[in-house]
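Coming up is one lone chain in structure tokens, specifically the form predicted alone.
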Amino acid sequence: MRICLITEGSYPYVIGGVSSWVNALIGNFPQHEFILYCIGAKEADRGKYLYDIHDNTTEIREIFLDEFLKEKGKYGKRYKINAMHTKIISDMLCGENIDWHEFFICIRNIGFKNVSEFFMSKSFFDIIKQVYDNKYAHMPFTEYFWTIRSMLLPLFNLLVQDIPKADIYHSVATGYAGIIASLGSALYNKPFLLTEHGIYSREREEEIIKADWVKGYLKDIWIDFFNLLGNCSYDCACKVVSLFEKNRQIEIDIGCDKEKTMIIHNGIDVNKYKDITQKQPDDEYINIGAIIRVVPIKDIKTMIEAFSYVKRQISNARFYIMGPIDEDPEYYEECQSLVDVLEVENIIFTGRVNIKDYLGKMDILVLTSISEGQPLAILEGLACKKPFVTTNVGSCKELLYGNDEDSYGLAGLVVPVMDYEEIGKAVVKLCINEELREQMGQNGYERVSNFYTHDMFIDQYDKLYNRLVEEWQE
């Protein structure tokens, strides 16, 4: 089988729940044949892989979307594009009775040399100055004018591109992902199937309105065309698979067919934390630990604050920061300078690691993430006998407390995103017990070991792949 894999922003650039997902769904499947399809947004992480790619990986394609906004064209040309074209584009900016085969060939029939070109022609022009007159009249030209360019540049130009033949195409997102996955669907009439880690048209609807880069009055617009995008890939998707219960519902409420939608979660090998080294008998310390990215998202100052509440009661507690430090590094600098701020001790950024080298040694770990999916962290740390706190994010709750399929008790503690002092009252219940620590770390144990197993994830989608090229077929 020939399986089209598209990535945005993750693997194999970012290292990062996705990007460990892909790269263990790849390695597990080597009867297949996988072409990468990755979507970046700078052109300078061309060929700049994180990850060993596996060898029945044949292929990488690489697209970035700043290098569209590099393109030049001539101003003023005109397209040959008739009413119904001029219909369909108008239908797209206003989000309306959108038929994406028909705005798929549509795009792909107008016959771009330069897709800047367009964006710079009357053509162009005469159709954005009319849905302006219709609908948006009550914001300047030029703005609207610039803000519809820089939305549409990338989309156009996606659409444009040779897309690779496969018998299934696999997105790990919506968005642009999503529309090179439906496009490669229309163009073959092969399936599609989506796997939303997260719920991509949120995540982006919380970055625009705290964004100080879109005015106010643009930000619907910015919030509407990631919707949009996200509309797409659910309509043309035959299959979209969450990873909780709680997502699956969302994708539902904002116009998933339920139909479609099924649940498969992410999968951990216990056995393979079963040797880690432990921690020194003589290790005087309550070690406590985060297995994520130094970026915003994560909220690593709140973390940083809640550990200084813990300090303050803990004199012995230590924290250790495991994960990369170069995605942002002005972040990154920003958290130093908190910790310099704070006057804490022992907090220990420790930069890109191996994460079984220091799980072992961890009696707490911890999230504080503002958004998460179904955080592969947080199995590691259960696939270890660790107890958690973390914020109530994504499925967090559920892996930590459980459902109604499962009585194994609770395996951490779940508190309101971005408050220290709750997190840190968390954390310095769990360091002052060590047997409910332990009590915890058994239970999160047997919760992973009986609900998210890797045998399960892989035969899930050992099936599902089979399931949809057969029933294509018919």
Partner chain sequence: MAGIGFQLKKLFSDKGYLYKLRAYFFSTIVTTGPIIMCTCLIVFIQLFMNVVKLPYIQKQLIIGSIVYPFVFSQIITSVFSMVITRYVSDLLYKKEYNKINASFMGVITLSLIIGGVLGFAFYARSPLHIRYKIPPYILFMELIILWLQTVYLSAFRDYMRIVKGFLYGILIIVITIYICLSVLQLDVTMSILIGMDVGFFVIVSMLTYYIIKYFNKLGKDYFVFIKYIDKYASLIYISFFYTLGIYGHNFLFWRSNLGVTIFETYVFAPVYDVAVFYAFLTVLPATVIFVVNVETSFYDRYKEYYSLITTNGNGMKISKARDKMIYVLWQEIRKLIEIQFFISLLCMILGNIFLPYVGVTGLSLNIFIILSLGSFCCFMMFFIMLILLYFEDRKGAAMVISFFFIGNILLTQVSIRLGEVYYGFGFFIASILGFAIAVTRLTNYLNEIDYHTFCSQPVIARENSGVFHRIVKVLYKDDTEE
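Next, report the structure of the form predicted in complex with the partner chain; the form predicted alone has already been given.
Below you will find a single chain and nothing else.
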């Protein structure tokens, strides 16, 4: 089976949860052939893979959003655009009754190779002007016009790319990756499988609300646009897999057909963690650790403040931040200076390390992310029988507290996002109660071994792939 796996801003350029997931998926299906379609942000990343590519990956297509910016176009070109094209494109701009299949075919039928040139054509200007007059007439036209162009440039550029042939188009996000998968599915009449780790349109929405490069009244246009991209995937995919229940509910809320949704948890091979080095008996410290990339979304600063709180009460606490520090050097600097300002001792940034060398020595693990899907870090920690303190994001609560089906009890404590005092309190609680730590560690281990195993994860995808291909042929 040829599977076209589409990633956006993750594998193989970025280390992280989604990338590890992709890496594990491909590695565990030697019987299938994978074609990677990777959408990256910067062309400078081309060919810079941070993972060893598996042998069953037969082709890697790379496309970078910034390479579209280099395209030069002449203005004044004419295109054959009929009333139907106009209607389909302007419906898309308005976000109304879009038949994506029709839209893809329409764009490819216009037959332009150079998107800039098309955007600089009279035909396209007329469409934008018409949509503006009907829907956005109160807005400054110049800004609307430039916004629309910069918004659609990457999208249209993706729409004119060659899509590799495959039996299944499997995208790991909605967004641009979802567009490619939808397009492949439409062009070659093959199933589109979507696995959504986070909720793409929600993540973009948060970004845009915070962004200062978008003016207030344009924010809605951008948010609508990313919702549109998201909905394209929900419309075109025949199965939408989420990692946990909460996300499944959100997907349904924002427009995904309930029938399409299903859950496949992340999985982990518990046995791999059986023999890791344990804490030495003469180690008088209480070791608190975080398996984490030092980036803002993980909210390392709150973590440091929380530890400062802990340190005031537990003098023999020690804190390990285990993960790459080079992704956002500026943020790392800020974290360092926060450590200096708070004058907390015993905070150790390990940088990129082999987690297995450290995990066993930990007494407590923490995770303070602002946003998460289903963090692999928690699965790893639980597999090592470590209790957790996490913020209430993604599936953290489900992982630590369990859901209706399991009765393994608490595997840690869930606290509100960015509340360093609550985080600190929870950590202190675990610090002073060794019995509780052990109980929670055991609970977590049971849960992971029974619900989140690697084999289950692989097995479910295997069945899903086969079922999709079969159903599609019928």
